[in-house]
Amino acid sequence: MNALPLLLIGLAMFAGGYVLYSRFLGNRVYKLDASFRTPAHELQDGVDYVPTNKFVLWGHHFTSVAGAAPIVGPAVAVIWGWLPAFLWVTLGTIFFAGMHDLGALWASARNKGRSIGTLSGRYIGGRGANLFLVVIFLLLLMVVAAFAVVIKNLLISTPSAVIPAWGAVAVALLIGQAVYRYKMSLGLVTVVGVAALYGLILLGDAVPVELPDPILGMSPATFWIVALFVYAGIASLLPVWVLLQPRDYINGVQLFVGLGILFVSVLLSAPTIVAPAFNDAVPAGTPDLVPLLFVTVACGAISGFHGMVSSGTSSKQLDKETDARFVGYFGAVGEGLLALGAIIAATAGYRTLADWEAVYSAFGEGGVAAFVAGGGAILNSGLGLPVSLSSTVLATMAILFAATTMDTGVRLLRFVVQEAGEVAKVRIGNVAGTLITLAVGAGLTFSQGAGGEGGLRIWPLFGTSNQLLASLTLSIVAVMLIRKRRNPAPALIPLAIVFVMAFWAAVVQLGDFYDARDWLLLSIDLVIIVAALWVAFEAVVAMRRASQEPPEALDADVTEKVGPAR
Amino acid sequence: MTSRWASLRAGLEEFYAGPYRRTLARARREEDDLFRMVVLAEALGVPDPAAYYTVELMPALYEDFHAWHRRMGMDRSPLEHVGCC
């Protein structure tokens, strides 16, 4: 099978999903109304609530939700063959993720830009809001722990990415200074910044950095993880304009460049997929396709994290309600594109089936490393870049995704710790909050050994808790639709599938953790299972109540009309 | 062409600034609060070594000071000689 038809079919499905299904959702289900006065206008404050051009808002939304997860998940899931991953990514994006992200945006915009946590309090009940905090804490913790390991693995497997990965920090620091201190033109700064980043990639490719073993009494793996936690701690404490803001920005620009060159390379080289469509000979120890596929590919098919971004920031900047279709649904399509690129790279970038099977020798193998190696080969045949340079480009791209998510994760986790401190009436300062966050994150990462084995082993739990969060968001959307007496099926069907798969996976994993006597993961998994049951119970009660109450007035949540509907 | 370039630049700047608008606004307010305290230190009962230089900035701070004491939960100005409200 050639990858080109796969890419074209995937693109056509995404385009069809956007043109047809999102139009159906926008017109018939959510009934988006261009005359609805969005929170960005109603509560405009120049800070949180700012009407924003839909293309710019899509850029914000997409770069906020895009991280290493849509690469890691699909590149692990192809172990069952390329077809299941392809179908889940395309159909999941069209019928699950797009519906979910657009729904979260709509639900929040109809409720003055409130977050999913607040909405769960309103529509599901107070306990739903508490549950939300627990799930958020777990999710952020897993992101911090797992991404430290993902980056460490890449720094060791692709030593040529060491200079550009750390050099990007210096580039971001300079961009921050140039924009704020020297008031230089952002266009110029962007061009110079991207050129500097690619210059560093060339330099890194020429000068790979392999650490001596041991270094400062640690193995290179331990050293990189410690260095990453120290970096993330410092980055999260610095004023955001110094590092995080320019780093996120340049990473956003790099995301578009990276995706562009990957797809152009597939178009030009039309590589052959060597992996089987269905892998009958999965390595020993590989869990069953159902339900694990549905939690292994989380971002890229459906992700609760997207609902947090939709309702946290994007909904407050929506200029017109009808823009939600482009920002929410097409944002999910962007993530699906990234996942599709990862599937193609991890299955079509190898010369023979034997080469591919050597990489996918056990469940959890492959992942970003397969994306980098396979994608590198595709860039090589498509654009003619040398193999090592191509791998460096993709490794740097993956590291930057993971690193920006990790440092932001540490910062957000610190806020959660500080909030928890407030509840317990203990004031936790920034430094103390960061140290607690780092200690918990590093503790989890090193819980299985000094090489950071604990970080990636919790990855399937990331999928389950993330899907659980998506279930919570979908149940809010379903309750809103039932209250309005609209057809809730487009929300209820994905809700039922995602919930059953996440719960099933969590139960399967519970047995695995018990067999392995892994008490830490067993405890976290138990928390997830209890939370899942809780969500199910609360959601069913809320939906029953909504169906028994009199229907909501047509414009119950329309705060003010501005002109006729367009 | 010029307007297209200008809108591209505006979009780029929005893309840069948007996600961090809130954080930067909060950081700026904290800095302003600190600056306000330095200028008003004497009036607040804190010995101010720079009083000679900062006293003439006081009138410029009245509006800010008003917003500040309301944020702090005081409806009226807590200082007799700062009559902002």
The other form holds:
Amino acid sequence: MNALPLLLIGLAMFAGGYVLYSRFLGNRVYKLDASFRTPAHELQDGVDYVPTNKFVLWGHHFTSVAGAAPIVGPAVAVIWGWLPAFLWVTLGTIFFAGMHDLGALWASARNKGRSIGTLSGRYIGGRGANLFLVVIFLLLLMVVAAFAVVIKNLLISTPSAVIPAWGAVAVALLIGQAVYRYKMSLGLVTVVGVAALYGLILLGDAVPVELPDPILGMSPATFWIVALFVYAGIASLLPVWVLLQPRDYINGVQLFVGLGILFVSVLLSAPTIVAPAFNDAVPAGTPDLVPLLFVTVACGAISGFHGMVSSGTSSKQLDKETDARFVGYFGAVGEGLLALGAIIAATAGYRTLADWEAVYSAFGEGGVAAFVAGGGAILNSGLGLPVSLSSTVLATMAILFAATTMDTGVRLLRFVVQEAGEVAKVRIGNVAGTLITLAVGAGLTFSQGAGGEGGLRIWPLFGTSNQLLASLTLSIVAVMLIRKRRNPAPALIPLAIVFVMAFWAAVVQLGDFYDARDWLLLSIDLVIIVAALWVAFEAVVAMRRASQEPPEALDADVTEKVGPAR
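Structure of the form predicted on its own, please, following the form predicted together with the partner chain?
Below: the lone chain, stripped of partners and molecules.
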């Protein structure tokens, strides 16, 4: 099959989802109100609470939630064939992720920018809130540790991406000053910033950087991981407008440029998809399509991590409540586009079925490497870009997205550490919270060797814990809708499907971990399952109670009361 119809159908579905379904959600379900005073204005502090242009905030939100996951998941999941991955990415984005991301943003903005963990205590109950915090902590820890390893691997395997990846930090710092301090035109700054970023890509392609071994007494792998943790710690402590917002914004624009180049190349070259629609000859050891597809493709369809970003940083920067539709729902669409590009690159970027099967020789193979290799081949055949430059463009894109998620993950993990401190009656400041976060993240990453082998130690649990968290976030949204006497079905349907699939996958993995005698993963999996069951039970009780009690007052959400409202 030709990849072009697949691309056009996917684009049409995403456009329809944003134009039609997100409008329905914004107007009829969430009833977004432009006159509502958002936390960014009510609690403005110039550090975390900053009213932000919706296009800039979309870039910050989108690149924070995207990371490398919408590339890794779909590029792994095509081992079952391209059609299941395509259907889950498109339908999941439209009816699951968009609803979830917009809902989490709306719920937090209506509650002074409070996190999903805090909202769980308010709307579901204090008994489950602490367990909810455990799931969030584990998930963020996986993201921080794993992405440090992913970025390190890309910097070593693609040395031409070193200069543009680190040079983007300097570009972002200048953009932040130009927009916020000198009030320069956003359009002009965007053009100059993107031009500078692609200039760095050309420079990096001409001057690849391979570190000497050893460097400062460390191997290159150790050095890059240490550098990434130091960078993420500093970035997470700076006011959001100094680095995070402008860096994410320019990355978001760069992604659309990169995806545009990839999609135009598909249009020009119309590559053949060599992978089967349904692969009935999967390698030995490949798990069943159901339920593992639904946790393998997390980001790119629906992801609990998005709820943490929506309620952790994005809700504190929302200028108008009506901006939530563009920032939240279209942010999910952007990630769906990235996942669609990953599917096409990983199935149409190879010359023959045998070439593709050689890459997908075992479950878990493919991933970012397949995206970079396959996408580079499509860029080469479509636009005639040299293979080296094509690989540099795609590797830089993957690194920048993974880095944005890593430093946002450090920031969010610091919030969780501070919330846990509040539970224990211990006040933890920003610097102390960041140091604890870095120590835990780096400790896990280096737990099995100086090369960062421990960074992926608990990653096999990412998909299940991430999807369980998404379903729990949807349960908070559903409780809020029921209390307001609005239609909860758009939240309840994806909630039921995602919870069943994620819980089923967690149970399947429990057996796998037992067979492998992997007691660490088995123990963590058990904790996640028990926590999810407990919070799900509390959520059902909260929904039943909400349906039986009188509708809440119009200003019920914005009161200062925290904890079970009833």
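Positions refer to the first chain, counted from 1. Quick caveat, the model's predicted, so the values are computed rather than measured. We call the rigid core whatever largest set of C-alpha positions still superposes within 1.5 Å between the two forms.
Engineer: When the rigid core is used for the superposition, does F401 move between the two forms (threshold: C-alpha shift of 2 Å or more)?
Structural biologist: Comparing forms between the two forms, the F401 CA shifts at least 2 Å.
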